[in-house]
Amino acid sequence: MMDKLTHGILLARIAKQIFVSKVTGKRIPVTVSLHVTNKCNMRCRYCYANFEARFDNPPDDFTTLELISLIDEIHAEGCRWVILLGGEPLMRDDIGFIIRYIKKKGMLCELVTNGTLLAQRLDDVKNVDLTCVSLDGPKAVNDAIRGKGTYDLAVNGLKIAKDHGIKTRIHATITTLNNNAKSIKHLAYLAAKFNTTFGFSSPILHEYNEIDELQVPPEDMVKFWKLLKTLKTKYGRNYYTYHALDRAISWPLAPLDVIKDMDRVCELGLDKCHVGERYCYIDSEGYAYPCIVQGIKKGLNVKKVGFKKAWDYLARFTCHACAYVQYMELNDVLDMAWHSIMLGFNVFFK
């Protein structure tokens, strides 16, 4: 639980790194999404991280000392915002220590969790700046995708978090089961009940996962974003800005197309993506990669070459724009767009 002054300082540090990158053109990993474990107590049907049966046969995770060293390295390269993912991060016995160490380094710390273990790990989570709880819609819809009983556990986690002053957001992945008004309204209701926000992201499709039966047809994606925008106006609580939603709605190509030619980006009047320039991911096995859309095993392994070399290697990737609304919003944040600045204020200062 952080006060507003502390969050103001953290956001100012992030803004400083973005400003330096914008002015100098220097590649700075302002934001790093760090997968800390392959252990998970759930088997969500669309999970991009559970490829090669990792969750069923998890390789060795980072040791505590390895993670501490890695946090030192990313901080030295300019990271000021760490997003902890898994697997389920709360299955690490040392997650509280890791969170406290990130905070000690003066970085903003966000945790992405399925919410089922929040009650048991409350003392560990209380130091996080923002906790993202995955929940895909009404109970029947959520449990069909994420497993029986997971809805009740996630909702209880949201309640526990609210009762203890922990800031949260609810995150859903769009599928054929929840791309409808009923699911949007339900998440808006939960967001209002627990004084938080909610949003949807497109499922990530690459060679590692197969979710054909859950994949929303391309022609229905724009319909969904239009519906989400309409209901945002009516109910509020949707954390995506109108700007990001409008860009997803007006995307000029197919929903899954990625533009790798910067001239094409300029020609279409799109905003440049900062993948591999101001943010990256680190896989729980150590692979650094630019973004999920590009694929996981695309970079070097930080366990073998260190973070700096792995980060420098990502400069060769040439992805400049895509239709994934979650990356559109993140890129606005990492470009200090005014609407995203207001989004930050709404998250941390309301």
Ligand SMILES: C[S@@+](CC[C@H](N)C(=O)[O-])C[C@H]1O[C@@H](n2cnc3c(N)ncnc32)[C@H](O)[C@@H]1O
Second form
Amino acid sequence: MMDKLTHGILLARIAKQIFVSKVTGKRIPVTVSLHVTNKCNMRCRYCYANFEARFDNPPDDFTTLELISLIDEIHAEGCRWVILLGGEPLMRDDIGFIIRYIKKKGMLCELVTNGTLLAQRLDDVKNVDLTCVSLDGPKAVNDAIRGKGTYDLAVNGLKIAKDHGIKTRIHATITTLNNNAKSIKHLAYLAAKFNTTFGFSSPILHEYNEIDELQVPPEDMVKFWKLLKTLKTKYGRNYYTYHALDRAISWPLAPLDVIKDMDRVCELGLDKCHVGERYCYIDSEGYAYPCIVQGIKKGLNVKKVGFKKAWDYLARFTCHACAYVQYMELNDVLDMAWHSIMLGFNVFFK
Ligand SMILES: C[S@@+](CC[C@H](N)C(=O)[O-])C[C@H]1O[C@@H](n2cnc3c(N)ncnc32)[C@H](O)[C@@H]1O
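Follow the form predicted on its own with the form predicted together with this ligand, if you could.
First the chain shown before, then all remaining chains and molecules of the complex.
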């Protein structure tokens, strides 16, 4: 009960910031995805974060003090929802302190993890509001993409989370290996087994991803969204809304195209994206981006110029739309669309 009340208060704080941004037109970084480390114990073939193979020779991570003052800054600018990523965030020795600090500031804390270190970091993870475990499908599929043995570790992480009442979601990335009914059904099965939900992200492509043979052809992407929609109805547990899936299905351009011109967004009757306006990424070197789809290292470095200046700089990257389902959904959340309110309700209160 207390949990529900706490989550209700956290969600209300997020809603308030979105409301203020909508009413006043002020850009507020309500949600910030914060990459806290370049260290990773996995080498997923598609990883956008392993930019120029930096996981093999990690540049200096934020110090604890740098992260604490960054969290102060993003909070002061209006952030109420921090998503911790990496690298593998649980590889930071001070991650428990960082999580507690975010919670002390009254923000919702989400953690994205490969699940491998969940047992060791249980006391820290218990303080997180939502833990997203990355897992791409059945064992053979997952391990071919994310590395041998990683399926068992991730599933074990889900089991431990369930046993300790930790709220989770399972997150997969679409590739040629898992864009099929078998993988969707398997994730629905795992989600039911561990009392959680699952979703698939559109793949974000960069010249340095090892993704060529994993890249789903455009026509198959749409087929996949249709299949996911059908199986969602049959098996449930998929956290994307029908609204987001329908928009990915009816997207008028190629599935991974983006529209950067606001006139075109209006002409096609699409929803304007709010990344860069109510959301941003900060990578583990300190660069702030509106979103990864728009490109890595697109912004200024918070270590050099501070968060406010880096955030203000992102104003120039707003106004565009895309069919990356994860951003469509996030965008709806950041717009307080009614179906997204239901999504929040399903994640936190069911
Ligand atoms: C970069 S990882 C960092 C957190 C953690 N190490 C993990 O594996 O979840 C965050 C999420 O991004 C996903 N991801 C990585 N590369 C991607 C890409 N090119 N396109 C879409 N999602 C990607 C991962 O599968 C994971 O769910």
